[in-house]
Structure formats: C-alpha cells, structure tokens
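Next up: a single chain in structure tokens, the form predicted on its own.
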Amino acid sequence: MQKTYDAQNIFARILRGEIPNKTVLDTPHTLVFDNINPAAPVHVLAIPKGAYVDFSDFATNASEAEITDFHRACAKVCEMLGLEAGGYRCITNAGAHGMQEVPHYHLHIIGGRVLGRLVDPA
C-alpha cells in the first residue's frame, strides 16, 4: 500500500527547525527529544530524519546506514539516560486503529518507573 507522506506534520517541521524541542541526541539520520507531554519520568521520542509515515515505510523503504543509524541512535539515547538498570518500552504506532497522532514514523522510548501492561486484555 502506497503511503502519502504529509510535509506539514509536526515532527517534520521540528526536523525543518521551525518548531523548537529540547534535543537528547542528533545523529546523522535520527533525531531524539524529550516528549512535551511525558507519560513516565523518562520519554523521549526517536524520528528518522527521511519522511516515513509509519514503522512498516520506514522498514521497506529507508535505506540500511538510515535503519542502522536509527536502531543505534536509540540504544545510545537508552544507555544515556540510565535505562538500561531499570529497564524501559519502545512503542510505535500506526495508523487510526494504532493510536497514530503524528504522521511521521516516531518511536517512544519510555520508561523511569514500573510501567504497567501495555495493553488492556478485554
């Protein structure tokens, strides 16, 4: 399925600089900043700098030094912030049915404290 890519989304303009975040790490193909409205002591989000709406464009079509970057950038962002003791969840979501606000392909890096199920059972 062919995906449409929205230029004017938010993670796009941040990456343009026109919105401004508070970053953890800047890599050559990955951004990593702080999450404005944290469910958790630590949650950070990771978006690739190409434009891919979601985890499955990003998988099929970026290219291996920008998947390899991203993985990367993220367990660097992971070790950074001590959360490799207590341990931590990365969650991405696609699509209406996946909860997807944003589309640009993002990963929450969460964690700080003991999180919970991630989904209800019912």
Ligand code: 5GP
Given for the second form:
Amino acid sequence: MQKTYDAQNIFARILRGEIPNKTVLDTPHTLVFDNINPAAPVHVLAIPKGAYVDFSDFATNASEAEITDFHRACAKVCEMLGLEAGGYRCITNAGAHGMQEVPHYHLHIIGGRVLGRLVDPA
Ligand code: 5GP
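Switch over from the form predicted on its own to the form predicted in complex with ligand 5GP, please.
To see the whole picture, the full complex is given below, headed by that same chain.
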C-alpha cells in the first residue's frame, strides 16, 4: 500500500533541526533521542532519517544500508543505556488501530523497570 509522507510531522521537523531533541545516538541513517513523555525510566525513540511513514513502509522501501544501520543503532542504544541485563521492550505503532500519533516510522525502546503486559485486554 502506497502511503503519503507528511513532511511537517514532528519527527521530520526534529530531523531538520527545527525542534530540539535530546540525542542519544546519531548515525548516518538513524537518530535516537529521548521521548518527551517517557513511559518508563528509559524511553527513547529511534527513527530512520529517511521519509518513511511506518514499519511496513520502512521494511518494504528502505535500502539495506538504512535497515541495517537502524537496527544496529537500536541494539547499540540498548547496550549504551544498560538495558541488556534487565531486559527491555521495543514497540512500534502503526495506523489507527496501532494508535500511531506521529506518522514517521519510529521504534520505542523502553526499559529500566519491569514492564506491564504488552496489550491491555479489550
Ligand atoms: P506513537 O504514538 O506515534 O507511537 O508515539 C509518538 C511518541 O512521540 C509519543 O510517545 C510522544 O511522547 C513522542 N513525542 C511527541 N512529540 C515529541 C517531541 O516533540 N519530542 C520528543 N522527543 N518526543 C515526542
């Protein structure tokens, strides 16, 4: 499915330097920064620098270099932030049912405490 990218979304603006962020890791294809509204002691967002709407857009259309860089950056951040020992959770939301707020692909990396169940029972 072809998805239209909104170049005015907040993460596009962060990538253009129009909005500040607390950067954790900056690589050729990936930016990782603190979530402004953390859900746990560690809650960072990893975004590709390319214009991808969501997970499937990124997985389908990004180059192998972008995909590799993104996942290596996420793994490096887990190590850097001390999450490997206790564990962590990576989540990505997509579309209306996933309750995605920002239409630029991002992975939430969350940890620092025991996390609740993945999905609340309906
Ligand atoms: P989504 O619901 O799209 O998966 O998650 C979007 C996330 O972006 C939310 O957790 C929210 O706290 C975070 N967020 C929204 N605006 C900003 C911002 O301006 N700066 C940062 N660092 N995070 C933001």
